[in-house]
Each structure stands twice: as structure tokens, then as C-alpha cells.
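The chain below stands alone and is given as C-alpha cells, in the form predicted alone.
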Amino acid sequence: MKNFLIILIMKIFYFILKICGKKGGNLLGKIAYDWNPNIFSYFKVNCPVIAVTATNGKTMTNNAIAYTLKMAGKKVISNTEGNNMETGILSTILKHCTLSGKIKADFLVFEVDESYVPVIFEEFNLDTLVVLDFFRDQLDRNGEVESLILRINEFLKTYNGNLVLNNDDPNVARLGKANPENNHIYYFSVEKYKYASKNIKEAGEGKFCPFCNSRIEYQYYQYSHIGKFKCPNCSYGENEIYKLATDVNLKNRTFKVDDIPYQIRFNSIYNVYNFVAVISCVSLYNINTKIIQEALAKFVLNNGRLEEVEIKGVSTIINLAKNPTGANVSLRILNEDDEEKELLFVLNDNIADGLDVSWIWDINFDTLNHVSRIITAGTRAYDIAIRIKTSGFDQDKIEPYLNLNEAVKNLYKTNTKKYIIANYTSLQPTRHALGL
């Protein structure tokens, strides 16, 4: 009766929010969870539950999985707007369940914050978990990445569902050994692409074997610590690959899996990994290949994730970067573009961003290809300006502004192509300042 009343009250509250033009975010879930932290066990789910977790890329991958399943004619409930902690996921469920807790859908697809995987799925059945990558992120909230991996590894020791893992991230591939009795482990990988390097160019975490402590050897690095690796002592990293991306062409935005061509709307190796994860996941549910091809060719995420727009007639690329790897991937895309361009970097230090912004010193600004000017903005505009200056970039071409609107106004004084990098709480204010 308690859970029945909680759901009833939350549905009435949600109806009021909709009348007021509000979406509610994680508010419904926060109230319901405060009233009953065990409410997840009340829901009756008779369909597969898919979860996507990672430091970077989980929104893109989650939404692409949901989009593909919908194109296959499936009824999908998903937190496509984010809100990936327990209260956000609970809010999504409360909006769609019946008063008795039944959820009528073909699939539930959730983006889940890495720290909350063990929390949410302790009592909520999980059919497939997709893990993309692990990097240092928000150290004041998450701590070091190793502690996060160990928490998820502990959860997986008793997990027997599908586990889709990035075999090119040593921090992720290790999770396949958490439960030796789980026979549903699926590794995905991406062949060496044009800009892969023999030596690591950006900050990375995967240096030592988690099983024998030997230093891991790499054939090549795709970006950060993502690449082809193995342990020379125990052969860790040599797994059977379920889905392998080949013939990666970022200029044409194409690749192949199982010799089947895929066209995507993104020109980043980072997103090739995301979409191979999508293919790996939906293939487990026998989704027709032609539907997957069509879905990935059409899918776009216009919320600041490699968003391509024209502002005042000027080509502009906007990307979220909330940690060193995200920023380095954005700069890698910028550097792979031979056109002249200008960069706006917006950095905040609000609670949701992490108050510690020392991570900016792990961003690789040393080589900026055809960048004629850099504007910085946000609450830590001067910190990121100093970081860029110390990399050797001409200080006369760096313009810091604490006022975001002023920064955007000055950015578009020229017609040069623009790249915009913004961290978590600065992303939507930046899009708003751009008129998006």
C-alpha cells in the first residue's frame, strides 16, 4: 500500500509539472526514494533491462541503443535526457509504470552513472550491461578510478547476465573475469585507425595488468589508454572478439562490422567505439542488420555531444568535455581537421562539475593544428587560459572572459570555423548563449 500511494502521489505531481511545462528531472525519483529506498523491488518488469555505463560516451550509446530498438518497432522506455543516478532512473520508471508497479515495454534502456550500477541493480533485475570505458573523472566525488572499478567488479561477481565489454580498455576488459561462471561475456574492439599512435599521447590509466601486476604492452594507442594491448606475462587482453570494427574511415564517417558497412554522422574514433557497442548490444536481441544500419546512419544527439551547427553562417562544432579524456578527444577531432579554426573553452567548477579542476593539466594542448585564436570562459576562465598559455600557445591569441555572453559575442567577430568545448554545467548555458 505504501508503494502504491507513493506512485499515485508522484503521478499526480508529474501531471502538475507537465501542466507547468516542466519535465521534473530526477525530482520525482528523489522524493520517492527518500520515502522508500527499497522501492525498486516493487516494480514488475517482464522485459529485458539494458544498462550502459562508462566515464565517457554513455549518453550517446544509451540513446543510440534506444533509438535502434525503437526503429525495430519495439516499445522502449529510456532515460534519454540523462538523469543517470538512482533517483533519475526511478523518475523515468515512475512516469511509465502502473499504480501496481507494472512496466509495459519491450525494453528498458538506462544510462547509469558508474557509481550507481551496484546500487540500482541490487534489487532490480538486469539483463545486459554495456561497459565502454573508465577514466579519471570528478575525483572529489568518485575517487580514483581503481576504487570505482573494484566496486563494479564486486557487483559482477554474482552477475550472470549479458556483459558487453570494450576489449581495448584494460580497465574494462578485466571485468570479464569477475565471475568465471558467467558464459555471457561479449567483447568488442576497433581495428587500428589512421591517427592511432605507437606511444600514448594523452593521460591514461591502463598501465599494469590487474592480475599479475606486469606492465601492459601496447601495439598501438587509439586515444588515451584505449588501444590494442596485452600482458606479456599472463596474456591478459587476448579475448575472443564478438564484434570487431574494421576499415574505419573518419573522413567518410564509415566502418565495417562482420564485413557489413555502417555510415554514421560523427567523425570521431571515440564514437566508432560507442556505435560498435550499440551493434554488439542490439545484436544479442536479433535486431535486423538493415535496421541497425539505418538507425546508425540517422542517429544524431543534438545536445552538445559533437553537435554540428551553423551560428551566424559559421560552421560550429560543440562537444562536452568533463574530464581530461573528453577534452583530449575533442582536441584530437580539432587537430584532425586541417581547416583554420578558433576554439572556445568554457570551464566551470560547480558541485556537479567537481570542485577540483586540476584535471585540466592532463589536457594535451601542446599541438594545436591551425588554431588561430582561443577564447576561454566560465567560472574558471583564467585557470584554463593559464593552462593553455603554459603549453606554449601564443598568449596574445588567448582571450579570457568571465561573462559567457561576452565570450560568445567576441568569438563570432570573425567568420573562422569554430570549435567549442564545454564542461558539464557550462554546456547548456553555452548552447543557450549561442541561441540553441
Contents of the next structure:
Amino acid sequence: MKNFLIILIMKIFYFILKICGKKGGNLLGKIAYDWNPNIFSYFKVNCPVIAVTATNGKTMTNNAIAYTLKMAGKKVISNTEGNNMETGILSTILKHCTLSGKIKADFLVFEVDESYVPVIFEEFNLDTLVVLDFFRDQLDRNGEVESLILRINEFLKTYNGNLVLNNDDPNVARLGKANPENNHIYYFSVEKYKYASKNIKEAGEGKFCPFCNSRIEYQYYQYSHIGKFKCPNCSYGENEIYKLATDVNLKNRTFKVDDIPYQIRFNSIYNVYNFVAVISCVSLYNINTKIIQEALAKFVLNNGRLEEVEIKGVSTIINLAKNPTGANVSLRILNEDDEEKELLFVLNDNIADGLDVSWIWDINFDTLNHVSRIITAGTRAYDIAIRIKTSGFDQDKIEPYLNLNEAVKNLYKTNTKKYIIANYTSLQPTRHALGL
Amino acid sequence: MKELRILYLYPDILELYGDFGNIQVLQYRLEQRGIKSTVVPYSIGDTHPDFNDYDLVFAGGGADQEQGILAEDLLKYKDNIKKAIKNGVFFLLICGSYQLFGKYYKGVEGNIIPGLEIFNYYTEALADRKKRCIGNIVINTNLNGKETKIIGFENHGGQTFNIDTPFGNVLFGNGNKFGDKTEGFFLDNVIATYLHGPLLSKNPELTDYIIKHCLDRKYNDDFILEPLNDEFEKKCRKQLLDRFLTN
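The block above covers the form predicted alone; next, return the form predicted together with its partner chain.
Let's see the whole complex now, leading with the same chain.
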């Protein structure tokens, strides 16, 4: 009865919010959760629940899975707005369930913050969990990556559902051994691409084998610590691959899986990983390949995740970077582009960003390809300017501004192509300053 | 051409909080002045280094799990390190490596990781794993008689006790322990501190103090370092000191 009341009140509340033109974000879930933290077990779900977790790429992968399933004619409920903590997921459910807690859909697809996986799915029956990657991320807020992985590993010890894992991330692939009884482990991988390297170019995790502490050996690195690895002592890393992306061509934005060609709208190696995860996941539900091809060819995200726009007639690419790997991936795209360009880097140190900005020293600014000027902005504009200067980029070509509007104004003084990297709380203000 | 040789300890393990940036800043400020810098990495499995062959030894902070692995390795060099410190080789030690040069580190479960016992301080983890000294920090230190404010970021669970000669007095933040008045450890040619940031990135005076110390010793001279264009650093310091100290 209590849960019935909570749902009823939240529905009325949501109705009022909608009239006021508000989406509500985490609010409904927050109130309901505070009221009854066990409310998750009240919901009656008769369809598969899919969850995506990672440090980077959650939103893109989650939304692409939801998009593909919808294109296949399925009714999908998903937190595509990126509210990925327990309260955000609860909000999404509350908006779509009946008063008796029934959820009528063919699929629930959730992006889940990596630290909330064990919390949410303790009560909630999960059919497929997709894990993309684990990188260092806001160490002052999240703690070390290792403790996060151990918590998820603990949860997986009793999990028997599908587990879709990135075989090229030693921090992720290890989760496949959490429950030896689970026969539903599906590893995905991407064949060596053009810019893969023999040595690691960017800060990475997972240097030691989690099973025998030996130093892990790599054949090559695709980006950060993602690559073809193996433990020389216990052969950890050798798994049967369920879906492998081959013939990766970032210039044409194409790749193949099982010899089927896919065209995508993004041009980064990490997007290829995201989309192979999507293909692996939806293939478990027998979605027709033609539909997957069509969905991936159309799928875009217009929220500052590799958003390509024209501003004042100048080609501009905006990408969110919350951590070193996110920023390094953005710089990879920039460096793989031979045109002349200018970079705007916006760095804030608000609570949601993590107060510690030392992570910018894990960004590889060495040998930037055809970058003629760099503008920095945000509450830590000077920190990032110092960082870039120290990497060897000419100090006279760096312009720091604490004021974002001033930075944007000066950025568009020239017609050179723009790349914009913004961290978490600076992304939307930057888009706003750009008039988006 | 003048040259400084830097030994960089466990670069692949002690590299969690951008501490590598300290090496980059050192190299930058040396190269801008036409001084060659040679950085030699050492990690587990490499040939044994002689610490006396270097002008500066640097080590950063790392993840807890990996720190245990290397503590054992470092102990092999205890005597060699002691001798190098006595010989005046400069040691810059951040966070985890700061702790390792003390008597011991006592973990949450009461487990003891023995330190090099080169200095008398010791570190104990708080019982509550989630309680850590985290945040921006400003300390005041004395570099060759000059009062200097040092800006950094601290993130440590360990509480370090028994420090006679701290690196500085805390103006903002915690320091060696929660709500402490002092931060780090400072002894002529040794600076051991919890300050990340990376430490040297916002504190050019400290970087130059270290560089001068190493050059003076190596070339038996009294160097006056050529000033560099520190416009960004100055603006950054002003902005952050205003923000942290005027609340």
C-alpha cells in the first residue's frame, strides 16, 4: 500500500512538473527512494532489463542500444537523459510504471553509474549487463578504480545473466571470471586500427594481472590501456570473442562485424568499441542485422558527445571529457585530422567535476597536429594553460580566459576549424555560450 | 652543457595523481635555461640503480594495492638510498613514497607495511576507509630564507605522525593529519609531501629552489637562475590564493 501511494504521489508530482515544463531529472526518484529504499523490489518487470556501465561511453552505448531496439519495433524504456544513479533510474521507472508497479515494455535499458550497479540490481532482475571500460575518473570523488571494480566483481559472483565484456580492457575482461558457473559471458573486441601503438601513449590502468600479479603484456594499444593484452604467466586475456570489429576505417567511419559492414556517424576508435558492444548486446535478442545497420547509420547524440556543428560558418567539434581518457580520445581525433585547427579547452573544478584537476597532467598534449592556437577557459583556465605550455606548445599561442563568453568570442575571431573539449560542468555552459 | 640527472622511481606504478607532471615541469624549466635533463626511469625488474649517480630522485603516489608490491622492492636499496641522502642527492617524494621513507605504514586492518626507516615519522590509516584528507591545500614554507606559499591538492587516508621538520605550515587544508597545522617533511635535500597538483606545476619558486640546490651541489657553485616567463603561473597563483585564503 505504501509503495502504491508513493507511485501515485510521484505520478501526480510528475504531471505537475510536466505542466511547468520541467523534466524532473533525479527528483522523483530521490523522493521515492528516501521514502522507501526498498521500492525497487515492488516493481513487476516482465521484460528483459539491460544495463550499461563504464567510466566512459555509457550514454552513447545505452542510447544506441535503446535506439536500435526501438527501430526494431520494440517498446523501450530507457534513461536516455543520462540520469544514471539509483534515483535517476527510479525516476525513469516511476514515470512509466502503472500504480501497481507494473512496467509495460519489451525492454528496459539503463545506463548505470559504475558505483551503483550493485545497489540497483541487488533487487532488480538484470538480464544483460554490458561493461565497456574502467579508467581513472575523479579520484577525489570516486576513489581508486580498483575498489570500484572489486565491488562490481563481488556483485557478479552471484549473477547468472548475460555479461557483455570488453575483452581489450584488462579491468573489464576480468569480470568474466567472477562467477565460473555463469555460461553467458560474451566478450567483444576490435581489431588493431591504424593508429594503434606498440607502447602506451596515455595514462592507463591494469598493469598487473588481477589473478597472479604478473605484469600484463600488450601486443598493441588502441588507446589508453585498451588493447590486445595477455598475462604471460596465467594466459589471462585469452578468451573466445563473440563479436569482433574488423576493417576499422575511421576516415570513412566504417567497420565490419561478422563480415557485415557498418556505417556510423562517429570517427573515434572508442566509438567503434561502443558500437561493437551495442551489436553484441542486441544480437543476444536476435535483432535483425539490417535493422542494426540502419540504426547505427542514423544514430547521433546532440549533447556535446562528439557533436559536430557549424558556428558562424566555422566547422566545430565539441566533446565532453571528464577524465584523462576522455580528453585523450578527443585529442586523438584532433591529431588524426590533418586540417589546421584551433582548440578550446574548458576546465572547471566544481564538486561534480571533482575538485582535483591534476588529471589534466595525464592528458597527452605532445606533438599536436596542425594546431595553430589554443584558448583555455573555466574556473581552472590557468591550470590547463600551464599544463599545455609545459608539454612544449608555444606559450604565445595560448590564451587563457576565466570568462567563458570572452573565450568563445576570441575563439571565433578566426575562421579556422574548431575543436572544443569541455569537462563535466563546463559542457552545457560552453554549448550555451556557443549559442547551442 | 650543464646537465641534471633525474632518477624517476616506479613511473609505471606511482603515477596516480598526475605526479609525472613534476618531472615535466622540472624538465621544462631546465630546458628553457639550456640545461640538459636526463630522466632515467626505474621500476620493478630493471637493473639496480646506484642512487648516488643522480642529482635528483623523484617518486610519486600510487594505488594502495600496487604500493604494497613495490615497498618490498624498494627495501632492497635501503643502504644505497641512505648514502645518497647523506651525499646530498635531492629527494622529492610525494604521497605514497613520502610514507614509504618513514618507519612504517599501518593499514586499515592493522597490517604493517615496513618503510625504509630512513626518517622517524610513521603513518597510520584511519579505521574508516572512506575518511580521507581530500581537497585543495595551501601551505607556507621557507625556501632559502624566503617565505613562499605552496599550492597543491591533497588526497590521503594515511595520517603521518612524529614530524620534527615539516615542509610547511598549513594555511588552508589538512596537512599531515586531519586538521593538522603542519604538512610534509623537509630536510635540506629532502622534500616529502602529500601535495599533488602536480606540486611543481603551480609553484615555480619551489621548482627553481630544487633546481638551484641540485646545480649548486653538482657544480660546486652558487647559481643565479635566469628568470622565465611565468605569466600563467603568476595569474594562476593569484587566482587560487585569492580563492582559498580569503574565505
